[in-house]
Amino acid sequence: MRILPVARLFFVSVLLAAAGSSTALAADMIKIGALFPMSGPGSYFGVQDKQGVELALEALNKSGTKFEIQYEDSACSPLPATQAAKRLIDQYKPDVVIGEECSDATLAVMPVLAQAKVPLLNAGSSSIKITEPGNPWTFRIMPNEVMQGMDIATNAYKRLNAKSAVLLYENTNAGIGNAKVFGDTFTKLGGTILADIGFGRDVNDFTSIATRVTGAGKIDVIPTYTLEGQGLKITQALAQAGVTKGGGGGAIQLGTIWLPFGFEQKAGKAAVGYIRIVQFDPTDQRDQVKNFIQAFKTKYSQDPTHLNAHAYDQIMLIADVVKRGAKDAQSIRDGLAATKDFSGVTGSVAFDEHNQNIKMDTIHYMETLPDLSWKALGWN
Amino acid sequence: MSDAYSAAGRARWWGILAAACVIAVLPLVFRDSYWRTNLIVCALNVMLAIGLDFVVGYAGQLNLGQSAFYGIGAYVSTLLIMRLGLPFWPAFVCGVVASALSGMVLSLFAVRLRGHYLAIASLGFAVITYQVLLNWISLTQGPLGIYGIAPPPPVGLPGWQIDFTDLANLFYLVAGFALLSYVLLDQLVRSPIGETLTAIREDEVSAASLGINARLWKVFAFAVGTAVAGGAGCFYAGFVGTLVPDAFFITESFNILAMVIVGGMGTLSGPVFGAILLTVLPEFLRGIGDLRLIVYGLALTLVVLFMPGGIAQALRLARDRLMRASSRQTAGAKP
């Protein structure tokens, strides 16, 4: 069959246009996979992460590039996380994956995603191993355990003039790692570790540990690395023993970003004087933070937490990379690696050669006042 | 009578052959890495469930410490490989032997106990093992975990190398061991040893009056059942690539027991179905999001309520009904 040259030209043009439009359509939809713990003891992470993600997507999808998300329950554990990651890769085929919160689970899914050449953007896992040595496909926007531990120890020594400390930590990957970094840094600066006390997650009564702390001597600071449940019991036991400021003592308890918002209200007066780092400062006066808080309150009728905020930032960072021209897994990875000046509600992001965010303004120091409200110390 | 026995024996071997064919075909049907991963988890859980069923269902010893033996196999083999540089297969054998020896040690202490008391003793063993894995950091890395564990090394055949980084090959390996374990346990339970264990389960005093040394056979049952769990642990480490004590927490023992109960205790085929169902069902239900675990829990409750003898009993009842219906039909068709 012969086709006239003009008709042939028209036919080819139509085909090219169709091909072009399908490419444009594909680039207009970014598929995000989310690995969040939505069952088990870590499910509170997943619920709050999801709220932050939904808020960000709602704002982004009103105009421009569309973002689509699929959540998978990774259960804060290596095997379920691996299964969930493989399901995402095989069935959903995401351009980028966000999550997990627990270091063990994150470390387990990293090789799976690297093999599939899909970037993983992590916000909540603090283990140093995630980025040291890490892999080219994994990025973390939160300071790692070493950065956090060194920063807390330095501020304790230099700003609080602390010379002695007692380390309290749960026997987990993150607990041991964080406590060790604090201890090493504090000792190097000239401080003394009076006691190094690790405990299992099954410990419920901290009276004996508080008694042991009482007998350790004059304590300036007590860095404490636990999740909320044990954290509350420790804070109350230390106050009851008259060790910490909340119980009329002189020691300042130092806490981590693991504790959720509302911890002080649950701990009551025992938390007075508690200084801890949070990943999101609700007293931050930047417009984007005020807008985020307002939008969050409007949608959920509650105040946002750091988990809401860091999940929100994960999506916004992906949107920023897409705005810079990324349209698939490889270009999103490259865009993330090139990120040097992203400003989110938790702070700013600039990745080093290991894909670790080097900006320390993503952690904020808060002191608990007698009315249990926070005073931002502005140390970072 | 002997004809019936040999017919049943033939049917069993045909069943095993059919299972081997199903194993061979499955990775060809499920080609993506997600479902192949689930297939491997199924095979691991089958090993754990049939090992436990041998102790609980046949010897009548309520063992709630299966997660500990699973963990011992995983840690012993991994530490031997990563710390001493032992090749995988000798480390595998050591892992299996270590689990079996641990099972024997537990049974030596627990042999005087029965029922709830034995359950609590075995649970205590699981708790102790978990605490050792968690707190002996200089040896096990505790909660810091062991990462980057390699899968079993490739097996070289003339002109062909089987690489176990390929999930299909790894599934063939693990499922092959699961099938081998099944055949061995099946042979045991159908031998005089199986009858001895059943006698102890039904009435230990009567068994003793027949000259059966119940203690010895209980130790034997524990050794065999925990060895199979240890084997599963050795494969688990190389498959997931990550080892943390939480993977062997006591709740894992209850999951394995649930597989045995849902499948049908005291029948080797039942726990196979139970393990597959309880592994695959939560994955099938992922599509319904947050409702997943509610539906899963409801399904388990319904199975236990309406099939107290487990899936194996339900299948047997269905088969009997079909046979009765077909024989009635044949009788009605006769002139």
Second form
Amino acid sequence: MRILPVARLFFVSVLLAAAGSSTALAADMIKIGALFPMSGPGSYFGVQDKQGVELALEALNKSGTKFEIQYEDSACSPLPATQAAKRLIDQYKPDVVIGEECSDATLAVMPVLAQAKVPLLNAGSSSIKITEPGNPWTFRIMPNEVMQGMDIATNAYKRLNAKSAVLLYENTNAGIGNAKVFGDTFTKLGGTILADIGFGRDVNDFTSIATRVTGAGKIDVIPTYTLEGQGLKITQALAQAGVTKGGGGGAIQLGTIWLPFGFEQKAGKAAVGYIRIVQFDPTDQRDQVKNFIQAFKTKYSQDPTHLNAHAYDQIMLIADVVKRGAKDAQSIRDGLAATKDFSGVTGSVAFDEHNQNIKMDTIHYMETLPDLSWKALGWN
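Having seen the form predicted in complex with its partner chain, I'd like the form predicted on its own now, please.
Chain alone follows, minus partners and molecules.
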């Protein structure tokens, strides 16, 4: 889907008094740029992100806050993401930018936005390089790959009693980084890595990899780090090879937030027993979460996904900073840096000195049941 800059410019909350002037509008408006992958293998991120953003802006409109947003297609890739960021800066001049989802794309736009002194609020990228050492203008809501990897590996070893693992991952910053952290942590705990298998995004047939996994020995868990398209094929190939629970085997596949809601329905029985982390627990009983779910269903006639939720939280966190007095790029940056107790539908946010959220309650573990529904494991 092609995004036209003008067509995708949305003005929200322009409920001014009759005597208000266009000068007052310009002074009071907060301009948000959105770098979302609307094309390529990660396009599902952009579609769902946009839904969450629009719901948040609609809620803010009713409260009287004034924002506008412009979307650019960053394609989950460094070059188009960089070009999109430059368009936002040169043509739109945002006060804050949200996105990208893929780590390589995020790493590419970080210096561009830092040079322009525009804060970047990220929710989905996991590479440790984004915040270590990072830069003063980039903030991340999601726990990084080290926080995620250590948590998944520890839970696999201690809660699932796993002693052996095979690592499967795409050869990107996020894929390599996540797999390495899991492997290092799992090994230190006493586990064994039976095979370490990376692959390019151009791989479409995973039969040979599944065969290789089959010959690795008794496998307890298979951490998998890839986008939906390849993730679907990997899951089905492993099940067909009789390795995972979905195929009658004993191995439990582990995954991350890279996979969207609805993955299980596409994978079918191959996904049974799959345990993965998501950024949103639809069974959370907080009023804030229940209200979000109801509002989302009312607007879109479907249940919200974790991608919808973390995009929604990005906007609500910006609104919270504005409520605390921020009015331009510098003050929004300073307000984000001072955030210590924000509560969103995905969990809570408290940024450390590297602008990394240190709260782990944005990670929710879900297990796929035989009827393809989820069971919340409540591990965080």
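None of the values given here were measured: they were computed from a predicted structure. Between two forms, the rigid core is defined as the largest C-alpha subset superposing within 1.5 Å. Numbering follows the first chain given and starts at 1.
- Core-superposed comparison between these two forms: the C-alpha position of Gly42 differs by no less than 2 Å.
- Its Cα shifted by 2.5 Å between these two forms, Thr65 is reported here after superposition on the rigid core.
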